[in-house]
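The chain below stands alone, shown as structure tokens; this is the form predicted on its own.
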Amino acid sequence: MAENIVEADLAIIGGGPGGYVAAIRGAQLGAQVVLIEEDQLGGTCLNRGCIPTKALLETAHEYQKLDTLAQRGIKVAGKELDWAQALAQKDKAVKTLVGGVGYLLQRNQVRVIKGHGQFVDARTLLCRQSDGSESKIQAERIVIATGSQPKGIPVEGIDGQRVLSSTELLNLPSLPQSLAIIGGGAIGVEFASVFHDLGVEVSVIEALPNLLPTMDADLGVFLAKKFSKQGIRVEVNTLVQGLRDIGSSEEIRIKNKDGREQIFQAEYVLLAAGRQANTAGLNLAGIGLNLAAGVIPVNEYLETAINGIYAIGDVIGGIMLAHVASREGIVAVENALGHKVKADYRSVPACIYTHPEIASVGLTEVEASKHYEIAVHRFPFQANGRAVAVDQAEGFVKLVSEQKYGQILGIHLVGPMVTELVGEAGLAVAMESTVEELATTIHAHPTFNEALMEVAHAAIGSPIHNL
């Protein structure tokens, strides 16, 4: 049988939000593009992360909101959760978007090969397809976009049957009575919010001093207080010492920084203690491409140590967010095809879809204080007309600026719809806007994003709706 050889200008390993965007951009620039994906198009984000969790978050939010409708004159006789239908709705959203990605790739004439890709040499990939057949892809330029997977922790019992990944938790046939979450980062707190709102008893265990440890500290402190008020158990500065399956539940042994040990039980445990790069099975060592701290090193143009091979997204470490991977995919492909561009990481937004929502862009207060003389100002949503009108007045906007010229260095938000407001905040950071420019930009009333204008008014010394 003749060997199946596919020739292309550009080959991409991985069809997640970095890989498929890179493929489309390559096709737009006139390249013949081959995309290799062993699972579903859209990667972890679309199939097991960003999209399904947001679908369930909306279900949980609407379910929880039923309890507050009476104060608006809406009487609800009773409420009942159909978990199977909630999962079906989640799956419908995922299926729709996966199909949309496939359609976009087809319209851009990207050839998609389903299978596992690995390097034969620096210009050749071997793709073992799901039907057992093999293809060799020869390309002058290759982009590695293989993403990441949940990271394990060296704890006894961590491989127990009741210790789940986010993928498994998203597909439980029935809601658990209780859930312990190891990790208080974005994934952990979002799942905590979802399952608490659906009536599950939730505990969150975080090794570092705050929830959301990579974000501005005020955000994590606020969320911990909010969770505790809601009845979510929060243990920070706490390590998991061991897990033990006791039949119908998991026994969790924890120890805090003061040495105090506790033991409690939960029906299931979610492991959300970070992610690690997917590099296994690529044969990187075989082509002389070495890892650094478990990730693929790249230069400012996202090219690896081997000319013509690029890497993007979670597999290079850095900021492990879908929208960062998408931007890096565009940057890498443009460089691979003759341009010279760099990714600008100064204004990367981070969004946490709890209730209330959390968002952040730019430097935290601690980061900014290391390099600038700074000013910090806050504006509470309690003083925002729209927030009060819709009874979502919890939270605040925190603005970090450079003191002398008023340049906006970072904006950190917790409150209603802040994952949408952070777009304007990100533009302000990217454009090196000043607090005066933000304050004097007329914002529509009544809107949540007036809070950005109001905090800028405070920064220029003329607060209007807050003392």
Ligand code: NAI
Contents of the next structure:
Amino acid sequence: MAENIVEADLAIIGGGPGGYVAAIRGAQLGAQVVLIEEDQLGGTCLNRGCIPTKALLETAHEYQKLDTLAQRGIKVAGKELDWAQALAQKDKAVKTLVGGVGYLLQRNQVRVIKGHGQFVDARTLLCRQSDGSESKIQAERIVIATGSQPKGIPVEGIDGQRVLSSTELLNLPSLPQSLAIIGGGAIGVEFASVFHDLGVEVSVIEALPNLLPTMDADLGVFLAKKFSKQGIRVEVNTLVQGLRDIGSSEEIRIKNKDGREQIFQAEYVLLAAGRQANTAGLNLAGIGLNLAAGVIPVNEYLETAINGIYAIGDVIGGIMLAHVASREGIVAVENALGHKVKADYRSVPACIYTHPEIASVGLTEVEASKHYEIAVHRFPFQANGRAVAVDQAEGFVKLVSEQKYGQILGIHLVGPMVTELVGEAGLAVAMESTVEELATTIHAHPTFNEALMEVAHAAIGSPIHNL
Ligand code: NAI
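If the structure you just shared is the form predicted on its own, then what does the corresponding form predicted together with this ligand look like?
Following is the full complex, with the preceding chain placed first.
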């Protein structure tokens, strides 16, 4: 059989939000681009992560909201959830967006080759399709964008049939009665919120002292209180000791840092204890590319130790977020094609789609205090007109600034629509804006984002709606 050889200027392994964005940027810069993907385009984000969870979150939120309508004078008779329909709606959203990525790649004349890619040498990839056919791709520049997968933990019984990954949980044929979640990071708390709002009894077990331990501590503390009030069981400073399948449910043994042991049951367990880079099966060792702590090391231009080979997204560790991967894709490809751009992580927003929402950008209070003389100010949504009008007056905006010039270092939010407000906060951090600039920018009334201006008023010493 004649060997199928494809030549390209740029080859990309992985079609997630890192890889497909990199491919489009490469095409815009005039390169002939090949993208290798073994599954669906869009990666974890579109198929198993950000998008399907947001679709279900909306369902859960609407469902839960029905309970609050009576206070607005709306009487609803009966409430029933059609889980199969909820999943169908989620799948439709995913299909639309995955189709959109395919269309964009086609329009940019990116050649998509379906199959598993691996290195033959530093300039050649072998792509093996599921039907056994093979092609070789030769390219002077290669970007590795293979993403990550859920990480296991060394706990007895963790391989049980009722212990699910977030992907499996998203496709359960029926809603469980109860769910125990191992890990109070981004996945853990988002799934806790969704399934609680759908009427499932939820417990969250987090090893560290706070939920969302990498974010500003005030956010996790607020969320834990809110979750407890909503009826979600939250156990922080707690490790799972063991799991046991007892037929129709799972028995979970936990122990907190004071040594107190508890045993409880849940129909399913979600393992959300972090993710690990997808580096296996690429033959990285074969080309002399070594891993460090399980990820591919890169320099600030996102180039690996091998000239011409770049890596982006979850596979390089760092901040494992879709929007970071997309930016890294653009940076890596621009560098691969002759530009010189550094990856800059000073203004990376993080959004947690719980109920209420959480968002953050820039330095936490603790991080900032290591480098600057800081000031910290808060503004509660209780004093925000729109939040009160729509009965969502909970949460706050926390502003961390440095004292000398008033430069905004970090903004941390919990409350209504804060995953949208963080856009403005991100711009303020990226532009090194001062509290005075934010305070003197007229914000529309009534909006949730007036809270950003108000917290800046507090920071310049003239809070208007000070409670
Ligand atoms: P994560 O690293 O955010 O959180 C894992 C949590 O599990 C940590 O808080 C850790 O302390 C805890 N943990 C680890 N081992 C444990 C144990 N044995 N017992 C109890 N707790 C344990 O990882 P997660 O939530 O799995 O998310 C994976 C990646 O996906 C993260 O990088 C996250 O940022 C990203 N992601 C982002 C989302 C967003 O931005 N909205 C949504 C979902 C995921």
